Each structure stands twice: as structure tokens, then as C-alpha cells.
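Here you get one chain, nothing else, as C-alpha cells; it is the form predicted on its own.
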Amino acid sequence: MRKPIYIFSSGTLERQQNTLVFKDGDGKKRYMPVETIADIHVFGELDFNKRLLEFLTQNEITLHFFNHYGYYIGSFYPREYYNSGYLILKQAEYYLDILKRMDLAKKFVYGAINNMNKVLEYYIRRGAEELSTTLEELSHISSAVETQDSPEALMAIEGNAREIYYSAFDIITDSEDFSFAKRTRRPPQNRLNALISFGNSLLYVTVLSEIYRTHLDPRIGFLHSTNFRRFSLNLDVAEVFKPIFVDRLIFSLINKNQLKAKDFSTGVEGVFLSESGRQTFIEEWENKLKTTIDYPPLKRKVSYRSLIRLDLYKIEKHLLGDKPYEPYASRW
């Protein structure tokens, strides 16, 4: 099974035969056969040739790109394989008709709100009973995403529904190096900011690689508008997981103390992760994407990653009229 790669160190990245060689500032190579990748995230400065971008397309590997600071910054989105000239109509055909458009958005915002519900049950289940006014809040404003009849106004209910839900962090990470106060964004001006905003990048690559596995075209989303922005797709998508896979990640990484203080850095720029901090963050990160829970639809059990795809698929379905959407709900 193919799996991501991972450069933290500036270097070179070039082709030799069949396979992709990574030569850091000390000359030290890594060989990686690219018979087993399935994408690269390169947090450092990376040297490479045409000639590198057209063996990556051949081998259907995407590449991601992040800044000094661990900000996604771009991709590099290979010729797409799976494209499907009537699906993407299809796709094209619903974001013209404000009807239909708005019946998936409202999905997207559904889907999130459930998951966010889902966190927070869990954590009142494991004694934060203070969390119940969070929950009754988060379900009131759930009760207006049906009457909103255009996506500003939906974007604006669904923001409000996150920093509803964002208010619960501080009782649930309960640290002093952790304190939430509000969302800050570009740059973070904390720490638990920091790494909101580092997952939810990981996150959003992590759906636009799954999507170039699919028919369907990222540049054509829902909930967030296609227009000057590449990729929209991807963003409705991660809405949906981001309470289960990034929210839940961090929860874990800080209550067992698994990043502390001293694992990012401060500066007029903001609060970022260090490399060491974002190296456990990533490992952590693929760990839980390999986890496999039972999945009901299937009689079986399928990985975190895998949860992602199947949604997309259920997007396509549900573009050809084969069965309506219905985003992925978490049990726990």
C-alpha cells in the first residue's frame, strides 16, 4: 500500500531510474521507491527539475507544499488519470443551480456540526458535565442551517457553530500552555492556534490527494465558492472530519503530553510549531489515518484514511443521482 512522504530538510529531490532520490545539504541520500508513495509534503527548500515533475505525473504523486512556518502554500496536482468529462458537468451543473448547490453545502455544515456534537458528547460522557450548554448551543444553531438560502449565509452560521464549539477547548485541554481565549489565524497568536491551524492544513492536502484518486475535479466545491481559489472541493470535504481527525488529535497530543511549550516557537510572526513539534504532530497524524474502526455500510472495518474516500465516492453518487449524500458520521 502506497503511503506519504514526508521532507523536513532543504535539499534536492531528483529521479534516478525508477526511483525518487532525496539529497539533504550534507549529501546524505534517501531512496524511496516510488512504487510505494503515495504523495510528498516538503516542509523544507527543495531543488528539482521538469524532468522530476514528469516521472511524479507518470506515478500519479501528488506534491504538497508548506512554508517556513508549516502553512500549506500550494501543490503541484498532476495530470489528472481518473477525470470523467461527465462528471464533471455533473459537478458544474450543480453549483450553477443554487438549489441543488445549497442542498450539499448544507451537508457539509450538517456533517461538521454532527462531529463537533460527537467530540463533545465524548468528553461530557468522560465527566465535563459543563459541556452540556456548549452541546444545547451548538444544536440550536444547527436549527438554522436549513432556513439560509445562500452559501455567504450558510459560511457565516457554520462560523459561528465553530466558535460556539471552540469555547469547549479550554475545558477540555485544561493547560495553562494551551489556553484557547479565541481563534486567530495568519499567523496563530498561540499555541493551541498553532496547531488548529497546522491539522487543518494537513487535513485539507490530505483530501485533495484522495480526490486526485477519484472522478471528481477539486476546483468545483460546494459550501466554499469556486472562484479565484484553485481548490474548493477539498475545503467542504475537511469540514466534515475535521472534529474527528484534527480536533480529537490535538485533545490527544496535549493531554498526554505529548507536545509541550518548548515544541514551538514565538515571534512577531505568530506562534508555529518547530520541526521537532511538527514531525510529532505528523506522526501522530499518520497513525490515526492508519487506525481502522468498523465501518457499518461495508460489514467491515476500513482505516480513518479510507473514511475520506468513501465520502467522496458518496459525493459522486450523489452528483449522478444514485443516492443522496450523507456525510460521514462519527459513533464516539
Given for the second form:
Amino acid sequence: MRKPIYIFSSGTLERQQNTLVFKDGDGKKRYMPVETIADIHVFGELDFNKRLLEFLTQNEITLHFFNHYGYYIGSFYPREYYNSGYLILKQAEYYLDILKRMDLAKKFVYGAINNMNKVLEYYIRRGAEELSTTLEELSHISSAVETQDSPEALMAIEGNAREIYYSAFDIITDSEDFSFAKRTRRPPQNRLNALISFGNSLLYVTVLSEIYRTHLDPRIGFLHSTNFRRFSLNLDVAEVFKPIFVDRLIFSLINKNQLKAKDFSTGVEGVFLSESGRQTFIEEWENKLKTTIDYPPLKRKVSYRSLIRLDLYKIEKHLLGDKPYEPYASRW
Amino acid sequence: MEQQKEPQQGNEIEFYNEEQFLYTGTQVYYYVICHRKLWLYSHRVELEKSSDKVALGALLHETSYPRLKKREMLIDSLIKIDVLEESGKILEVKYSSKMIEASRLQVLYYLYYLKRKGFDGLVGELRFPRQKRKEDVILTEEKEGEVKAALQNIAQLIEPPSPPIVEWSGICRPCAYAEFCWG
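Taking the form predicted on its own as the starting point, write out the structure of the form predicted in complex with the partner chain.
Once more the chain from above appears, this time first in line as the rest of the complex follows.
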């Protein structure tokens, strides 16, 4: 199983024969066998050359960049190594045909709301009964999904659902240091918002790395419009997994006191995780992705990370007219 | 508009269009193994590149029979022959003899293909280095009929816009497509 690499310090990443080597500012070297790497996430300052990019392309490794505040900047997405013209045409066909597009877009929204429900139900079972009202409001919103006839209207519904769901966060975390108030993005204006933004970015790049290992084109999304500049299919698929991957992780980090107020820095640019905070978050994020759970359709255990790829395969099957897509539904 | 000839019905199996004779050895191999895999592979929905088993097979190809020359010959950008011996023998190296039926048809197809190009009298040989086992493959008239029938079936199997429905069989478990088909 290939593993992701996270680079926090600044230095040089280069190819040395058939190995990757990272040299930090003090000249200390760290060797990383290239066969064992899934993708690389760069948070520090990095020097590299074209030879490195060629090497990463040969070994099918994507490279994701984040800025000083942990914001996602962009990716080096190597030349496709799985290429099916037939499937790309199908993906474009399902984008251009508004009925087919809406059908898929709705499934992402249903999948997202369903997994939000699962999160709320979990905390209701554990005593937060007041969340039942949130659950009802959410089901009300959910019933409006079917009648939407444009992706924009659907996005608005999705936004409403998420707003209602976020209103539950203060009840779930019950921490003054992490009160939610409202969702703020660019920049996040409090700690909880900073955590959501950071977690979502990690999920977006993880889905993107998984898309690279399929035949799908990340530029053609269905719920999120293809605007010819950026990746959007990963945003669609991430919606389904946000509640169970990102939000659950955030609750656990706060409720187990693994992150504290001191792990954040506040400035004119907003509130951000400090480097130590990011490291804690990423460590737990990776533990989560590695965790395996029973997966009845395959009659074996699979990792959280593979759940993403399995959903991508389901989308491929949908596009090939093989089997309609049913987004991953958490069972607890 | 271009006139398309209808395929001939009846016992006589014949190529009605030389251009359709465009299959790789892998397609013929998958035809015996799994029609769904054949369809997916033929539409370039490939998944073998991330399979450890396929990597092992490739390594075996690289390392077996180092003394033989003329390895991995690509003919017409279509069929790839593992080894061609001086004596006129085509060797096909396989990691396992499990899929021997499929391997046989693949070599028969190579022989048939080369015969149609004018290279008559070649013989084939399957090699399973791990099992230290080999088997001759001879293209008889009867076998030629089997190859022709297979090629015609392949054309029909990959024509539909969607893959054949998924059906469980014992070979699904180790298949590189298992997560795709069953996940």
C-alpha cells in the first residue's frame, strides 16, 4: 500500500537515481523509496527541478501544494496513465445532457445529506436529543432535492442543508474555544471554521489523488460546474465524504482535547492552524484514512481511503451504463 | 454513405472485413477468461497497471530466458510476441498455468495471425517457468476454426455501449477488476 508524504519543513526535493531525497535547510537528508509513495503534500518552501517532475510522472505520483496558512494552492497532476477515450466521452455526455447531469448531481447531494444524518444520529444516540430537531429540518430540506431542475438551485439546497447541519456543531463539541457561530471561509474567522477549511482541503486533494488512479477526468464535475480552469469532480465526490471523514475527525480532535486554542494563530488574514496543529490534524487524518472497516459488497475489510476509490469506480460504472451510482452510505 | 456488409450467416465462419482483424493477444486471452473484462479492456478501462500480480508477471517476462534473443516483438503495433526462437518457434511466457485454455488460444491466435501474413509452418510453445512446465501449441485446421470463431465473437461482445453484466465466478477474487466490478 502506497503512503502519502507530508513535507512541513523547507528544503529541496530531488531525484537521486531511483529514489526521492529531501534535503532540509541544515543539509539533513531523508530518503523516500519512490514505490512506496501515494502522493506528496507540500506545506513548506520547496525547491525542485523538472527532473523531479519527470520522475514523479513516471511513478504516477501527484504533488499538492499548500500556502503558508495551509490553504490549498494547486497540484502537479502528472500525465494520465489510465486513459479511456470512451469513458471521457461518456463523462462529457453526462455533463452536457442536463437530465443526466442532474441525476448524478442529486446523488451527490443525497449522499452528503444522508451521511450528515448518520453523524447527527450518532450523537443523538449518545444523549444529544436536541439534535432530533436538526435531523427533522434536514429531512425537510432533503425532500426538496428531487424537484430542483438546475445545478445552481441544487447547490443552494446543499448549502441550506449544510447550514442546518453546522448549527449542530456547537451542541456536539460543547467547547467555548471552538464555538461555531457561522461558516466563514476566506478567511475562516474562528477556530472551528479553520478546522473545517483545513480538513476539507485535505479531503479535496485526497479525492483528487484517487481520481488520478481511475479513468475519470477531474475537470468534469456534475454538481460543481466545470469552469475550465480547475478540478471539480473531486469537489462533488468530497461532498459525500465530508461528514464522515472531516467532521467526525474534527469532533474527535476537539472532544478528546487533542487540539487546543494554542494550536491556532490569529492575524489580519483570519484564524489558522499553527504548524503543530496541522501536524496533529494530519496525523489523525492519516490514521483515519488507514483505518479499515467491513465492506460487505467485497466481503472484506477496506480502508477509508479505498472507500473513495470504490465510489469513483461506481461513478465510472454509472457513466458506462453498467449500474446506477449509489453514493457511499455510512452505516453508523 | 459507406455500404456495410452483413456478417455471413451459416456454418462457414469468414472474415467479412479485413479491418476488423484488429485484436491484441490480451483480448483473445480475456475472451476465454471473462467477457466483462474483455469489454472493459477493449474500451480502455484498464486496471492492470495497479495490480501486484500483473507487476509480478512483467518482472517474470523480463527475467526469464535471458539467453534467448528476439524478445517482445511487436507486430503491426498489435500483437506482442514474447520470444521468437531461431527455429521458428513462438514462445509465450506465463506466470501461472491456471489459465492454460486462454493461453493456448492466445498462442493459436498469434500463429493464425502470422500464417495470414505468410509465415506458415510456425509452431508455438507455452512456458510456465515457475512450474518448470511447457506445452506445444500446434495450429491445426480445427484450431484455426476455433480462432476464427473467437475473433468473430470478440467483435460482437465488445460492440454494445455497456459492459456485460457482472457475474461472480472463482476467478473474480484475484482479478485486478474485482474492486471495480464488486465494490
